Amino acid sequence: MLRRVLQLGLGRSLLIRGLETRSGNSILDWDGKVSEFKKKIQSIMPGEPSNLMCDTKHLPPEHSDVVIVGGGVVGLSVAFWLKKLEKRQGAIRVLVVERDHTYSKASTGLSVGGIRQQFSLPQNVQLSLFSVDFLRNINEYLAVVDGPPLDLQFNPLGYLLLASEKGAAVLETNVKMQRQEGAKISLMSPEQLQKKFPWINTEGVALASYGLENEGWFDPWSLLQGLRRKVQSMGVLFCEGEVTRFITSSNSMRNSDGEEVNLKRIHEVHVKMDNSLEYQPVECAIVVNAAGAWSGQLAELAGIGKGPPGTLEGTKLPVEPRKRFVYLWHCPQGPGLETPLVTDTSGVYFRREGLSNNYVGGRSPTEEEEPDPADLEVDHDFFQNKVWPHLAQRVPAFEALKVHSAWAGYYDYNTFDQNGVVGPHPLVVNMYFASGFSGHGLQHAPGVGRAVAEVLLGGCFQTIDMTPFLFSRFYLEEKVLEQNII
């Protein structure tokens, strides 16, 4: 019984006992009830009307319907399609918090800004081509009043998929089924692999499949100026701080079978402010856990995990940070401007940067290879020894690069099965994801946002069917691999 509830996963209920506050009362009177305070307490104090209370522009409100835990696309998005899809404008209240407002850590920035539909599950296919819609119209969707067009740089060069003989009935199967979800994907022999791409040493390579049409990269600091831009002038509030702690409450109930379920529901979210011991409560009735990598460290806050092994209250969040180097190098003989983003046999990839034969590039490790995650440093010795000498083999011209520049970045890494965690928690029920998506949030960033959002306003998923990526899998252990994982 437990299985089947798990599995449906989603209900109106959960939602309407979720915009109320504890008391049973609308949330949407609050903003009275402070104004009124506040002019009681003007008029008992003696001269003019002071701003001490007015000063508060730097912590975050007393109360927000949704409270979003993550400002990078994957979060801003979930804000923009509240806003977008809400009945009535200005009748849901959403607060982003994000602790690092520079981005200078943030995964959305540090990425290669790919986008591809060449995924081995259908609803990462779907993901993939609601995403690029959204980017192609993206005027459409984030135009501001006087503000300038965005220019997302979008480069619909392809992505370019090599396997080798034992992976290539796998590559074949794949495309099979992305071009049934509606992918224009070309499968290639090393013949015409050659033919088309001279520049391409063929040994090792069964076959190869291109996306001929929205695939390639794009910039993602502009996607995320821009929907940050959009958020706010749509009535997103924003704060710059932390989240340390929830305020919660719980149930005790009886299932079907007689098994006793603690149900859990956060009423407090807890703000520290930057730099600062200051921390603001924010009285709130949905928090969406967009935190990235460290998504895994927020559910645990929530008490998530902290149950006994093998039970529901006991199953965690399985998302951690995984480091990623990315490296730009020169090439003066390198691969033309028509050069889609490469992926090898060996995990190495490769794209072109600008007009200059420069390129970015590197290789997911293994598990094995897997660096520390505590620092974005980079290690050199990695270039050196596992990506240079695939990318010479593979390109010959690469054999005389020059590396000009490097930087880390962090996968929020699910060692689950490498995908998405899309939805509701089971037990602490006014908490939604939108985490681990292993490399690939960046890019299913606006079909995700809008997955969120029609959970929370209807209940239910309407446009792609995520209910694969319900967290109640990690306890039932139903594992949605995702095979291609860059």
Given for the second form:
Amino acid sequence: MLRRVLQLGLGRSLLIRGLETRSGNSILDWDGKVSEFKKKIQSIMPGEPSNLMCDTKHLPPEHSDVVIVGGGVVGLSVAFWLKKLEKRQGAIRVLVVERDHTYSKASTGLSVGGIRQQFSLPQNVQLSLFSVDFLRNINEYLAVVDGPPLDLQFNPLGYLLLASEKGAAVLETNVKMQRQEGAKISLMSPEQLQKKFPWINTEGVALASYGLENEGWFDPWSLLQGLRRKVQSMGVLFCEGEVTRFITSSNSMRNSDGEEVNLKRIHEVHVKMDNSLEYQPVECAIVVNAAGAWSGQLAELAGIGKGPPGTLEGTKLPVEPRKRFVYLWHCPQGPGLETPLVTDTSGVYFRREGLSNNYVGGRSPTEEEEPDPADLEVDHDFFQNKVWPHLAQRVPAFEALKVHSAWAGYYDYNTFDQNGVVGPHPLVVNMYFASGFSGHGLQHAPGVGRAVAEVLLGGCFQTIDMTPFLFSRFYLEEKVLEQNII
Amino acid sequence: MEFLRENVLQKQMQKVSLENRSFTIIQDKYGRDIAGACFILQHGGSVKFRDREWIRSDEYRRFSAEVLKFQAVPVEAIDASGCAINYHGLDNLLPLKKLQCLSLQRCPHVDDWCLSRLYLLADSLQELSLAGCPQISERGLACLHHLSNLRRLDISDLPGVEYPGLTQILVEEMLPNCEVVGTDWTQEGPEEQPQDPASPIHAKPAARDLGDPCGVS
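With the form predicted alone in hand, show me what the form predicted in complex with its partner chain looks like.
Every chain and every other molecule in the complex is listed next, the one we just looked at coming first.
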């Protein structure tokens, strides 16, 4: 019976040989597959040495429909929405590849955990509004039978953005737009600000915007664990390994202007296991680049940016890791329980942490001050010289404080316009991006995950129009600048 | 089997959602105050219109239609103890701009997110009771700083608050003009709460070891 099946298989290969001539090399590799199949059948037969049973449990599967590179909050969110939006349960096989299961350098866990709607782009505001809705109903979205409910420890205290004379007009326009999108933001004059938060020194502040609802901060680890648990229950596979190679094939086509365009498809992803040279080629249909700070390197592996500069082929993914420091300090006379996440005119930000008058904060360095992202060592002088003076100026109580600890994390910084890259690459047709969020990836993860799942499954963005965030803007030089970067 | 259990879980969540939808038809016909009152009465709570007596529904959640007659009279106090109100259900209460007393004692679905919406009642709200709500934590209590007219706040018996003593001190600092009733340090056994006809907020005396009563400066 099996022999008949094999003969049938061979017979079919004669017909399919026609496909070989299409692009010179056999895409299906039918002969190779048949001989593999024959070997497997032979080894199952009694009497043959069984070399089928080598242990491959630690390796990722050989085939997967979608491979998501990066298991942080964005990658897991894409996996969640793919499984949620698939037309039939179990229709899509998803594999998440994450090289560090401790998430020691991943931006998710090291994040300060804020979520705000105070952005200058409508799409960012919409993403935030959806994400906050997701977080509020997290136990409906991520409910797992028998699993305990998730507690994100959300602090609904809002963001307070302070603007000087120079920035006041822009702040007002932004707030108007945010309100139109449905965010609840109030504008305050320096007098109102002083009355509401007496611990602020309002010198130099012309206008302030304060989020009344749906803004605050939460625990990113719980979100990550919750997503991981739910996504595993939905059948997504996880693999601890690093992507080292893409096997691609090229196809030349002519566009409407008659120019020749080289379209690439990724066929296989080589996933190398930790601490060994072993790797597994995973055959896949689509690759999602959610590698955060390292998504630029991953894009280069796929050949993005390898071409003459100025062409679409030569346009790199402009995402690079940027190190940011976060400091935890104690101030016994500091601002009280009602303190929002305050962002000063100087770029310094801080928020409360817990009940014991501890505070967490930092500052984004200027271009000249950018620290070397090679490691995650903390520069304490940066706090002394660049952060503390501004803190003490804005909140006089902070003149007496003591730093308890500090850590550093990466922003997946988009050097072009500091906004995310979402959607497919125009030339490498089956690589989808979900990175480059430059410090607001965590708060947009649910919305971005849904957007990527929509474009992957349906071909276009359905709920939030993320077309301005496509890769092609780097080549067309159309910046979608986000001004409110903290 | 798992599918069945997931289904049951979803049905339970949907039930709460259904019970919390907005009473827009009543709102359009009779105004927001009456819509809010009907919402609360349907959930088994009590309502007090200005210069009127308390209106309660019976054990079958029925109430008399006289409510619909109070068209120009604002709702002054609401006792929603134990009601299954959630974040969306609050849509029916937040437009009540003259609401002075609100009791959300032991409401199982009132959480920090709900508290973050209460700022809309800041102009009128003077008394608030959150005693016994299982899902509230100190993070939600921090949002109450918007309620500048609050004179009495009951935050006793909140299982979600990890450090009730410290939280009470911080809340008192945050709301200097408000009397904050917290957990008794010398907690006696469970006793019947006396029914006070004038105010629904069960006034448990704050007899604390710490000496002076909560500061009303």
